[in-house]
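We begin with a single chain expressed as structure tokens, specifically the form predicted on its own.
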Amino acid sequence: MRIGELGDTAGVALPTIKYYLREGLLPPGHRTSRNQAQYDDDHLRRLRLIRALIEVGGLPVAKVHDVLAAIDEPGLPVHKMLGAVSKGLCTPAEATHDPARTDARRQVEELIERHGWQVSDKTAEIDIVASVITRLAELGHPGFVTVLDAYFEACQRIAEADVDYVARLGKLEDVLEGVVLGTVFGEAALAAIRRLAHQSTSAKRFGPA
């Protein structure tokens, strides 16, 4: 198909697409003739990815670069791939020598350990929570921390399910576009599902006998 079909069938502006080929998003396609090209299943696979990293997952162009970038790079183990990808999509905490952040991220630590989760001391992720526990802190809510616990296991049958779900797409590449879009869909839904049980529960507790 030429570009314009390749816009048409993804919703996606023939500009926009212009620009995620100038910024490498988007591989170019087979050339036919000097200003000529063709695109075919792969370019519109690629561009409803970027356009989900983009517009559901809110990540910036830099982001998603980094993103595809783990996707496409050859050799690498499955794990260490799944590593790479998510690193992409995660935004670091500001990094900060406050000691209470010390005092929180040996929390956190002490939680992956007693939950008997394999995860590197240098994972973001870490320093993030660990800025959320000191946050709550200083504004008045340290007992937070003790509600980590049951965020852990929760989070632990997600993970497994969603492991579960990559592992049964076959190919390597499904597998990694499926980590992709289940972390970035799956963490949208994950937001939403809390809310509503965070409705139910309080109509339940709160509300009306």
Given for the second form:
2 protein chains.
Amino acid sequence: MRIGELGDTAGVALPTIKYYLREGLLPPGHRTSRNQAQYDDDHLRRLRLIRALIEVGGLPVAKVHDVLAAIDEPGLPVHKMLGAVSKGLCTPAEATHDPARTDARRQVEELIERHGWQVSDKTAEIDIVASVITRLAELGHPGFVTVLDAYFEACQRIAEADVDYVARLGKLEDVLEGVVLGTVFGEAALAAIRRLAHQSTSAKRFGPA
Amino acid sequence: MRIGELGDTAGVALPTIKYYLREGLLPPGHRTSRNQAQYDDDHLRRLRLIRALIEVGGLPVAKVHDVLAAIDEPGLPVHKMLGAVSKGLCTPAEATHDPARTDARRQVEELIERHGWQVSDKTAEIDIVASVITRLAELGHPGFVTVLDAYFEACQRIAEADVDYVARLGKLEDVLEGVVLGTVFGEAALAAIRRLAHQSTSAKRFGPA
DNA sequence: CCATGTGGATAGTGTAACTATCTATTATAG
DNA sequence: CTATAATAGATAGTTACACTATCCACATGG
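Alright, leaving the form predicted on its own aside, put up the form predicted in complex with a further copy of the same chain.
All chains and molecules follow, beginning with the one already shown.
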């Protein structure tokens, strides 16, 4: 198909597609002449993925680029790819050396150990959780850490379901895409479901007034 | 304290504070003369809250405004406030009437019912989950819904821990702030912990190579 | 008293994500 | 075979957002 049809099918404005091509999010079409190119179903699929990451996942274009690059890296083992995707999705917590943060980091590491998780100790996510703890302490909520135990427990189940799902996909390239989609869409879904659970739990606890 | 000290203490540039005052995120100080005002610990606390919502929660200023307005609403019962905060935090899914979406909505409602949750059926979060399902189906992942069961299960525990935490705070205004912080910071922490769990689970499952 | 700090108004900056326009082609419907 | 529409690529413009800077008249405090 030609670029116009691609845009119509995916519901994306033509100049936007050109923009994605310029930014390298979308691979160029197969040229048939100086000003003509053909786009196939892979382009359509990729374009839908891009839009989904931006609209549902709220990712900036630059991060979409990183994530797609990780998917496209040939011969990357799945767990490396997972790391690359995570890194692409992560907004690293601001680096700081204040003692409160160091302490918070240790608390997170202890939670990881207590749950028997195998996690590289230079994972950026540890710092994210640590910065959440620190910020909450600054705001007068030092007790929030106790809640995190439940989060770890819950995430254990969630991660197993997630990994089960992508493992079942079988074909490597589907698995790679599955990891990205599972990470990003799963996060969006999880946040929404958690809020539904809040609504329900507080409704039940504080009476049907 | 004066505005300069407020900025220094909170680590926020003075023009930024003026900007937040203009936008109504921060209430004005207590005027002592035409061009002087005093700021107290409440202002400092509020300013830290604003920065936290923006930096950790990634909220746009406009949403911070909505959320703060919900906190400040006097005499609002907690569950109403929770709804207002959720609405403030929510990026509503694009409205659409395609049949796939209607079907996805029904799937979500079935999940809600199966878990016995009490949720208003016009909650925006239902549409968010539905749009995630639809998007994933479009991208060739119609099976992802099966994973959501685990998400619901997990969120049940999480929400109980969350509600326990804020209920323990006791004082109303602390509870209100706790709801905001728990929602926003909890979401950030949860996403990070989930990714840690992914790392661990896939490391264990796919061998210590 | 006078350098420094302030409130309020207005204007400017930088980035991100498009969106529009232009030119030289090429495809294609009539 | 021609007139219309579509296309690739380059460049420039737009919009929204979150600050950031400058100005002024006035106030504070060493």
